[in-house]
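One chain follows as structure tokens, the form predicted on its own.
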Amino acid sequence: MTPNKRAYKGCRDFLPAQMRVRDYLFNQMKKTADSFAYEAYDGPLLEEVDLYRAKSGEELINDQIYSFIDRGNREVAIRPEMTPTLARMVAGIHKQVAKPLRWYSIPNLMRYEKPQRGRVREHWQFNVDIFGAPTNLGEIEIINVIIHFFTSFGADASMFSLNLNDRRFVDAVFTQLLKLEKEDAYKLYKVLDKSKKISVEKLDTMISEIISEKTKQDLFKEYLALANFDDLVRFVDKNKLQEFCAEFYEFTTLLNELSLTKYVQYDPTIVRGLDYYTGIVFEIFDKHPDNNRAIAGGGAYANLLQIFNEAPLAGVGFGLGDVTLKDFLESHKLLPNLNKPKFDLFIAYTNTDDQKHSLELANKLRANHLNIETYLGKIKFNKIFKLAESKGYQFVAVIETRDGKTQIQIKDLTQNTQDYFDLTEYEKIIQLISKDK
């Protein structure tokens, strides 16, 4: 049987043109993490399935992971997410290191999902987490990281919003106002998470299946209707829930003091699907009408290490996939033109006798941190500049020996100018082609 020339369904080949985009996105991720002094980490591509059973939901275990029995009869999986690996690593070292821990990674992940816009089976994800920060300060820093990251591409508050909620407040609504038992509260969390994706009739039915009393149904719908922080404050005061919102109020005060509120929107339906979130939770939404969807999410957690019988440790983090990020940037026309590679100089020669001079010049320039392409073999003069332009070069060097004298012509294709140098004047060549770097 002839092998398939296409990549496995839901996965992508990265030819040089696609790699330029991926490298650009990854570099922006690394720059943002570095600017907040976060350190890179990574873990194995394979983990034991029990690690995901201890932390993740049944849907992931039953439907989404790529798992198999290895030759040692162990049940392992290609990692579908990074958080369990992160938890395992932090659990092993956090007692011996200074806090807060600031870590980031860009792991390759795989889930067996139906490929669609913004979702594939294999992707890379920008994960940023902080452990052991004082109350609210870790949350503020992570939100600062997110906003800094998106604005580094040229995005502004008209293009994205950070919609957030507080699980402590939601817990108070469910237990203090609605008087729900733990099982019913869990079911209502699921309804809350789906509330914007289903019809009003379906939502009413789902609510009535959990809450039988009409007054409590109305109270829950009143909570669902909260549209901003002012509505939240009125609801809290009306229902005397101030003690459950003290830290949330301090958090929003910090947001306001740092002038971050223009990016932030209160949303009562944000609860996040994973069970370990214990405080602030958020999702980043693309406001573009062609891509109006959540593109990233995260929140605060204190119980992540409990699967390893470790004491609670305050943590906050977020994850952002490369596919949804690219969709966001393309929707808002923020992705730069990366159709051609960006190298410094294209060197060619028209006579075989100049081959040595070409290779020597290239090596001297590379030793000075320039990126040089040499044309391998002689080429006709009238073909050199057209070829270099098709490759995206601004500067072209043509080496020619005439009457026993070797000369280097450097042409700037952008400015349509040329300069001439002797073989020994490579420092002047460096100065010329580096002037705009």
Second form
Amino acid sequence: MTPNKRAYKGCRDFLPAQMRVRDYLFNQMKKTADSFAYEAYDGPLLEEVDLYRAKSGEELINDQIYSFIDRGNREVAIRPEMTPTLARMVAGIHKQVAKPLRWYSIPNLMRYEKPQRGRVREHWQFNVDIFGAPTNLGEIEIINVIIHFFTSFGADASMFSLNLNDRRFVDAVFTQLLKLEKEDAYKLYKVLDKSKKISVEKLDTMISEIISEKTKQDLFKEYLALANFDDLVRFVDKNKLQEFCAEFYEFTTLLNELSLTKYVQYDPTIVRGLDYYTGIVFEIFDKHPDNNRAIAGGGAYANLLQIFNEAPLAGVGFGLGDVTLKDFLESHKLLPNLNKPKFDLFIAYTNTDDQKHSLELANKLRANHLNIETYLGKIKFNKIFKLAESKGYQFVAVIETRDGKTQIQIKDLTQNTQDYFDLTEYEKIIQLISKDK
Ligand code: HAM
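Switching forms now, from the form predicted on its own to the form predicted in complex with ligand HAM, please provide the structure.
Once more the chain from above appears, this time first in line as the rest of the complex follows.
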């Protein structure tokens, strides 16, 4: 059979044009991580499936994981998320290192999903996590990081919102108010996680399958209707759940102090599909009507290290997908023009004798950290500037003979100016073409 020229379903080829965008996004991610002093890490593409079985949730294990039996009879998976790998790595070293531990990564992940807008089978995910931070301070820092990341592109509160909930409060609603057994509480979590994606009728049916009593169904619907923090406080007071919300309230006070509340919204449907979260949980939503998927999601997870028989260590973090991020930036016109590559100088010559000068000039400039393309072979003078312009260059060097002397003409295609230099005047050329860098 003739092999397919297209990439495997739901996966992308990154030709240079797409790679420019990816590099730009990854650089922004690195800049944000650096500015909060997070260090980069990475892990293997393959993990044993048991790593995910412990706490990643049934949807990931049953429907999404790419798994196979290796030649040594181990059941392995291509990583569908990074957090279990991270927890495994941290479990191995956390006793020897100072806390908090601040780490980030940009892994590619694979999930067997139906490809559609905002959903693919292979995506790259910016993961930022902190371990061992004091109560609420890790949560606040992680929220600060993600909001900083969005505002660094020029995004504001009209474009995205961070929807937030607290699993400790949801647990209290499920066990104290609705008196659900563990198994039913788990099922109701899954219903909540899907509630925005299904019809009201379907939601009603699913709720009544788990909660049989009418008064309790109504109580749950009252919970589902909470639209903001004020509603939440009223509900908590009415149902005497204050003791389960103390840390959540303290957290919202910190949000206020950092002026982050304008980006944040209380949302009772946010619980997250992954099972390891234990406290604050959140998702970032794009407010553009074309993009109805979460751009990022995360939260606090206190017990993930316990799967390795380690003592609990507070972790908080988020994962942010490259596909949804790109859709967001494009829809809100926040992506810079990356149509052309950005190299510093295009060098050409019209006379074969000048080839050596071209190569020499190029290497001198490269040694000074400039990025240089040389045209290979001689070229007609009237073709040089058009060619350089089509490749996106601002500066062009033409080696030519003027008044019987070999000189370098530096043409600035943006300003439409030209300057002439002797072959040895590298410093001046570097100064000229670096002036806007
Ligand atoms: P998640 O919510 O499964 O969380 O994924 C985080 C983000 O990755 C999503 O909001 C979405 O933007 C992107 N994403 C996920 N699946 C796909 C897909 N099939 N196609 C395109 N984008 C996708 C986690 O994975 C957690 N481990 C994040 C985390 C880190 N929590 C704490 N630390």
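Quantities reported herein were computed from a predicted structural model and do not represent experimental measurements. Numbering follows the first chain given and starts at 1. Think of the rigid core as the biggest set of C-alphas that the two forms share within 1.5 Å after superposition.
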(request) Establish whether a shift of 2 Å or more occurs at the C-alpha of residue 73 between the two forms, with the two forms superposed on the rigid core. (result) yes
